[in-house]
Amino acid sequence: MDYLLTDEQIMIRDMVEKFSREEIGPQARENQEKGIFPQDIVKKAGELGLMGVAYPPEYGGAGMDFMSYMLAIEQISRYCASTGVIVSAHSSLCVDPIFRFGTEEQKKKYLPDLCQGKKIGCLALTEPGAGSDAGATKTTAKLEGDHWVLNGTKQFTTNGNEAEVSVVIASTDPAQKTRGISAFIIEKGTPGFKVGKLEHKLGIKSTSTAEFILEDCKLGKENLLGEVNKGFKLSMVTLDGGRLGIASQALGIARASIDDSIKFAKEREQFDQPIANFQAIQWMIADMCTEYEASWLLTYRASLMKDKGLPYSKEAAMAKLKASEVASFCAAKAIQIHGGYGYTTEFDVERYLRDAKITEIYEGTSEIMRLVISANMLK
């Protein structure tokens, strides 16, 4: 499909594929097992412009479009969806909503070292009772003086643990739920703001996923971003973008286990032949590879609608709902195809399973994809 992309975007694409290729592909496997967050490709990956593909150069970012993101994150993702959801969560999640939403202050202090990776940034939204409901947010930040003071439990907060810069939701009004929320940054350190658990989870294993807890947290005016009682809108303008980054790094699950299939079926022997002869095969492969293209495009469409500025936020979920279950499906298919060693983990393709899962819930579930969709469809 590179009659679809630019020269620029072509470029891009293959140089995050090499560098995915030697670099993150070889530590994938021990990383995952082992649970290491991969800091020593994060400080490389912002060494190459990765950390802020889509933002500009004034604040540190590569300057480049969204579409080069979306390129750059299915091909780290192809090699290990840890690295791609860890790129993905930082850029999306905390750079995107302070570069759209910030003072300039707050955009001169925070993005040049989250764009060039010398920090890690995150979005804690998720509660142990407000997932899908972001309105049920319990969070509190009271306005107390000169400073805001939060309490509350943040949960599943992606980089949490290695974050030094937080955006953090806040409910500033309760009785006004999802119009009575805001948005807050906040660094680590900051006395009343600590990491909790880590979870244990099925896969991305390389990533952590932690909870936050805040007791009496005190920030500065400054550290408001945004509008006071906006940070709804603020989340889900931010999730529209996060999405377009959990599709793409679906699609790079989807495309290894095309590419591990393809290569298994060509070599391994059955009946005095390659399993690739046989039709059984041959449809598996069929129905993948149409299913990857289908997601890529929805991708695709929604990325160049971003980047001309025109609302994309069906799309976005279209995209997202769509690469999310064909991750699963190639996953599931590439096992089958591997046969009892797919099971084993002598082979990528049963890691590719447990990693595929997770792009169907977080960022918005399926159901909450699919209610966008309708949403938009039948207003």
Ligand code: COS
Given for the second form:
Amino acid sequence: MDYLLTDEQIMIRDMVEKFSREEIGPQARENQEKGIFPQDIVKKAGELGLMGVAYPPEYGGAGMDFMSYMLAIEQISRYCASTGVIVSAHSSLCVDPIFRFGTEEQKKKYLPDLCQGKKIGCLALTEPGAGSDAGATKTTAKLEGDHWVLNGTKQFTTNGNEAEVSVVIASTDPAQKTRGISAFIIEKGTPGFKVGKLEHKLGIKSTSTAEFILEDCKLGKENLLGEVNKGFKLSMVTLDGGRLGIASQALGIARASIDDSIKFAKEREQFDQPIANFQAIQWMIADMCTEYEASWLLTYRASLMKDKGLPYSKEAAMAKLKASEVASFCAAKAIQIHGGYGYTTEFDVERYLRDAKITEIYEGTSEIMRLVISANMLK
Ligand code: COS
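Could you switch over to the form predicted together with the named molecule, since the one displayed so far is the form predicted on its own?
Entire complex below, previous chain first.
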């Protein structure tokens, strides 16, 4: 589908594909088996401009468009979905809100190190009682004199264990519910702020998924991100972009499932011939490719709309809904094509299935995506 892309977009896609194939892919299996966060890869990704693809050079970014970012996340995730979400959560959920809602001072302070991968970022929105109901946040932030004081627990924060810069969502006026929520920037090492439990997960095992504990965590007024009580909208706008990052991650998993299946089907012989000769296999490959391309086009459309400054919440939700379900579909079919081998850890397809499942859950479940789509269609 190169005819839909500019020369510059094709160039970054191919550069990221080469980097991911040569540097990320060879480490992916061992890193996930041992649960190793790929620090060296993140450093190299930063040097290549991949930790701030769509942000201006004046803030340390690569100065490209969102489409290039989508293509980069897809290529990274083709070789390692963990690395894909590390880059995506960092860029979409931390760099983006600081760039979009930060003061000039905040942008100059945080963005260069984040965009160059010298520091890792995250967003802490979810809580034990506030998952799909993101507005139910119980973490509080109270203004006491010159300081904000935060108390509460966040959970399931991707990159939470490594992040040096966290965007943390808290309620500043609980009675106002979604209209009483604000966002704060918290740096690692701030007194009263610590990382708690790390989750053991089915997939994306090279990433950290952390609990944050805030106990009388004192922040200066300059740590408020955006306006007081406007943090829910900040989160929603941020998640619209994040959902395209996850759609791109899902595309990468689907594409890897297809690539591995085609290779295996041509090599594996049964009944004296490659299994690719059998219609049962051909139909599976046809369905996988058709679903992948449909998801790619939905993600492409939403990314184009974002680059053009058009509203794209519904389109991002459609892209994530479709791409995430297609990633699981393609990974399951890839195991089926691989037969018994696909169920072993000698092949990557079992990892693809485990990694795919979370794309249907984080940054908004498929059920929430359907809710966002229908709310937009019925208003
Ligand atoms: N962009 C801008 N504003 C938005 C928005 C968006 N995409 N979505 C909602 N808003 C605004 C609404 O316009 C409304 O504004 P007003 O207060 O001015 O009326 C406000 O936010 C509240 O919206 P709504 O009433 O729709 O909020 P709900 O509490 O019903 O929640 C859902 C809406 C379910 C869509 C939201 O909570 C959500 O996305 N949940 C999933 C959270 C998620 O993805 N978690 C994973 C986190 S991984 S970091």
